[in-house]
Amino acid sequence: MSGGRVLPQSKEALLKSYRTRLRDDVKSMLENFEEIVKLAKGEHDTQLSRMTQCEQDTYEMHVRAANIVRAGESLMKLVSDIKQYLILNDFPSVNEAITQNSKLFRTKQAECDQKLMSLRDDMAADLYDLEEEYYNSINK
């Protein structure tokens, strides 16, 4: 299913729902904006006045744009609940992320400590050879 991965059966329902969602939004959607175009050609044999056809059309067209949008709409709610589902229940890449950044920086702070140790062991040696100079001038 998803990279071989074997998933909980909670986890399999709610994949599910979510494929079943996006198939009946988008076949809203298809399905709409082929009933506008259809409407658009403007070739209907019907027994109603010219201007109450095209009334009659165009509040059908205004539905099926609601629709459409509605179906737009239910999609970006899909794809918020992927995300956050993905940011809540994707335990596996958060803790690979705390593993990476806890090395990351386990690493940068050897480099500092090995930084400071070479610092501090300069600093002694030229604080002993200023030491001695000063002991061993006659002006002090």
Contents of the next structure:
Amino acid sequence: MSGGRVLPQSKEALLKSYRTRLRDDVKSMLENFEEIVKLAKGEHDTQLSRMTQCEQDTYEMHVRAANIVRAGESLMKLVSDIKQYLILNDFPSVNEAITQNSKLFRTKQAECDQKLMSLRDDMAADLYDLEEEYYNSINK
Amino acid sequence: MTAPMERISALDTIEKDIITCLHSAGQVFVELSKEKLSLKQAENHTQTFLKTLSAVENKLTEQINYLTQVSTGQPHEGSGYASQKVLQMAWHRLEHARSRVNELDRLKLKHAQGRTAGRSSSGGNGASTSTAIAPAT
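Got the form predicted alone; any chance of the form predicted in complex with the partner chain too?
Shown next: the complete complex, the earlier chain at its head.
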């Protein structure tokens, strides 16, 4: 692949956004996971009462778990966007798919025509016998 | 498997890995929430989570790098319409030949039925004459 190729700005920005999204989502999943595990330790030296601290920790765990799920869903959306981009812009694959389909269709067409030609040959042979019978009979 | 489908199936695998990742994270928290927690189980699930997440990141980076290399920014103008049309015309030829052969078959049946009806009517007249003669002798 040529190193000097310059993509249009929109495509380059799109690919850059994919990298940014990937980096941010993975970072979000890791950080939130770490924080939940840290909260699970349950530190006892706080200024708040125990109940309040428990409530706060529970709420924070809920929010961080929701963040992990959101980051997971964002990754799924990223994969879907990459699939779409691949189908539209991956020229080697598109070329190969078109070539394969063309080859398949032309093979089928050749088979159809070959069958028709053999049918024609069989019917011509039968017609020869029928014509001979007809023109030699008294009932024509 | 063809090259286009290989890439799509690789992306399908990445999607499954993301789900595995989320599932492992959930398993870690379930394990930690138990009264009699098994540290070994929690560690295993954590390792699975970290390993899967790292694999997802690497694979997606590889896919994005590939797309950066192959995309040109121009729309693809290739088409398989010509060969599709050629096949469609061959199919039409086949259908036309089939309809003519069916017509020939129909004519043959009609002719055969006509001949059978003619024979059965002439054979019925002959049978009634011989019955009339027999009681006299």
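We call the rigid core whatever largest set of C-alpha positions still superposes within 1.5 Å between the two forms. Numbering follows the first chain given and starts at 1. Because the structure is predicted, anything quoted here is derived from the model rather than measured.
With a cut-off of 2 Å and the rigid core superposed, residue 16 has a Cα displacement that reaches or exceeds the cut-off between these two forms.
Comparing the forms between these two forms, the C-alpha position of residue 60 differs by less than 2 angstroms, with the core used for superposition. When the rigid core is held fixed, the Cα atom of residue 90 travels 2 angstroms or more between these two forms.
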